[in-house]
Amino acid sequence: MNRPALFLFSLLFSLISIPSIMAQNTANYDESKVPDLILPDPFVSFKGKSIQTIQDWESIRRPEILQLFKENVYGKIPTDFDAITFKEVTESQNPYPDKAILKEVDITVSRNGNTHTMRLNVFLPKSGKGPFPVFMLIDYKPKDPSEKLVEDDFWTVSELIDRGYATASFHGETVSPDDKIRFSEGVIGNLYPEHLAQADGMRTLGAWGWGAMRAMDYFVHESSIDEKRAVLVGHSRAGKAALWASANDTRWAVTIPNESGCGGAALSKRKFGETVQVINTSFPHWFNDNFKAFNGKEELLPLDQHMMVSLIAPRAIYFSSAREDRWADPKGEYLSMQLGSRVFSEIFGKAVSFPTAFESLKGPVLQPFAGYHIREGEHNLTWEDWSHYVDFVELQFK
């Protein structure tokens, strides 16, 4: 397969780099050890064609980039199944009975005589007139039966309802367990066992993306929800899954990965914070088997995460970071947005730009189609993050 041409973004970076092809077994927090950023050009096809029009982007370059990520990073997300059903159940107490309607929905999918059921929790505003726009969160945080349905800061249901949004969440455990031994004890083993033998087969993050797509199927079915105004949110590893879900499913109007780091928003070739080798060693079940060939060899990747931004365009995308979360490489996340968002202006004619250097950022960058913020603090999803998300989304839906 021909590889995309490479080009040097040296003018965009004010850093002194020391090239290195050494495998990284630990996180790197030293900017002086970040290699020169030689990144694949989103606007040059495998055959060397300059991509300048929407038609060429949609018919040539976007499919190429999507295939690169399928083969080398996330694995395929299968789209075939025989049937899907939605059943409302009652197992949890509604924590907001005065302002919201709680719907607990079992989504059951069948394929080749086998079935798998995932749980989707949906809150609908009691006041206002639907159909309502919806924020959907992919959740992964450890849970046990004694825990309450909603964590007030991590999933800010009450505030979102007050702002006129429906909101929903599913837990990754009901789709694919976040465990290197048990990850197949879900949708992969139940419905798509052939993927386990495929080097580019679906793994945990792809399975969570599959789950987000099934949630979207429910939103299309539910008359109280406006599926055309649906926002997909994921924190950390779930942010990686949210990006991949939206790249494969263009029904999502807005995509928001929070502090998603390596394999998410951050540029892998920077080798800063969590590296490809670190993530594949610690979480071998997250990405496909082919991704492991780039352990310590990020410079050989035929792609980088700025190209994930281009897959979301022309739909809206928003990245967010935390200043003390160096593991997720905030600078790499911002540079990825800064470079990848060029597709909005250069292909789709949208006035999108990030002219400010990372070190000079003062507040959130809110504009139609693409945005970014970095807050003080550590790795987490907080109301401060959510408040910026709502402001960005309202700019898109006004």
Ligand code: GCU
Second form
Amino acid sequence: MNRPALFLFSLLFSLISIPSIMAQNTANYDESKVPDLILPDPFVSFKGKSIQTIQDWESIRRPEILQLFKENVYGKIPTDFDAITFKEVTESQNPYPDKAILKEVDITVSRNGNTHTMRLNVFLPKSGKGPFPVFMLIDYKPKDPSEKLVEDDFWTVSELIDRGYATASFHGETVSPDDKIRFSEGVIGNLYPEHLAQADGMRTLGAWGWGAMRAMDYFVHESSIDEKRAVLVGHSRAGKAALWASANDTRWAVTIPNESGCGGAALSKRKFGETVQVINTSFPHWFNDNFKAFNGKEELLPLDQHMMVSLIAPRAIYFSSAREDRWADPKGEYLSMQLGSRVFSEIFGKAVSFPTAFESLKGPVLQPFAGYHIREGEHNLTWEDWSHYVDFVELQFK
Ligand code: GCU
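What about the form predicted in complex with ligand GCU, after the form predicted alone?
Whole complex next, starting from this chain.
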């Protein structure tokens, strides 16, 4: 190409590519630019039937909504395997020898002659009488799981033990690496390789959800833990995984995604902060392939995240946000809880309500079945968040 032609070509190329790159990378933080919300109705079936009873909910509408999320967003979580074993190992030093017993457990699952092993770390209170209720955290920090057993401010083991809870955590990397190239070098490639060719197959966040289910299998097996009082917590990307895990596995009594944002608690159709296109571009391995069809086209999604709340009901659910975490759209997280939690009153006859407008919220909303808080500060999981979770959970388990 001669120089003028090359110049013309690169000018044309930049005119075409700059706006599309900008569309991918610029987030809207202007509330006046949020489109009018037209959300799918959780209470009307595919055939147009109005859903009002628990029976219709359980047999018609809930399975429809679960299927919508499987197909269009997260992918299936397989439940079949041949065997599961739990083996205690001793690798790390217990950071809290005075108050807690540490169990490091290798969970090995086999299917079709192949195996996959993930590591679960469990702390049990030394004082008090079990079986103990448990807080289970899906973790992904630090990036290398062998670096540190407990992230002090992030997984507040000591405080949870003081409040009388067992607590457990597994690191996402030990189930599916959080990497767009290597994500299948874990349970997906080892046990369920057929999913890789499926547009609605399991990807990283679904695999972390699968890991949470295997942790629950361990709680059922371990007599010092009360699996009927199990709370699933995840921050941010792991909050998205926690929601999907609990939608699929109704053994979790309480589900708490913290600042889980796009593809988690926040309504996608608001297109505020992180969008579907942005998340699918940066993290193509998180959601299934079908989700990419909604890049820049959130209005075409046949669902929105308030319907995740309805999938968890009648079990307890709590969302939390941070004021400066606009990327995760705190208002979209609250609205999703406000709208989705209608399922508690309208279908299950439980008095749950979020009458307050987001802008005038003061302090945490704590009530049986559904709660919310927004704290000051940035994107993170802190003891301030955990302490509200404990207060909420105490309301559910009393
Ligand atoms: C990125 C990503 C978010 C995610 C967050 C996290 O910011 O865009 O969707 O929630 O990482 O996991 O901390």
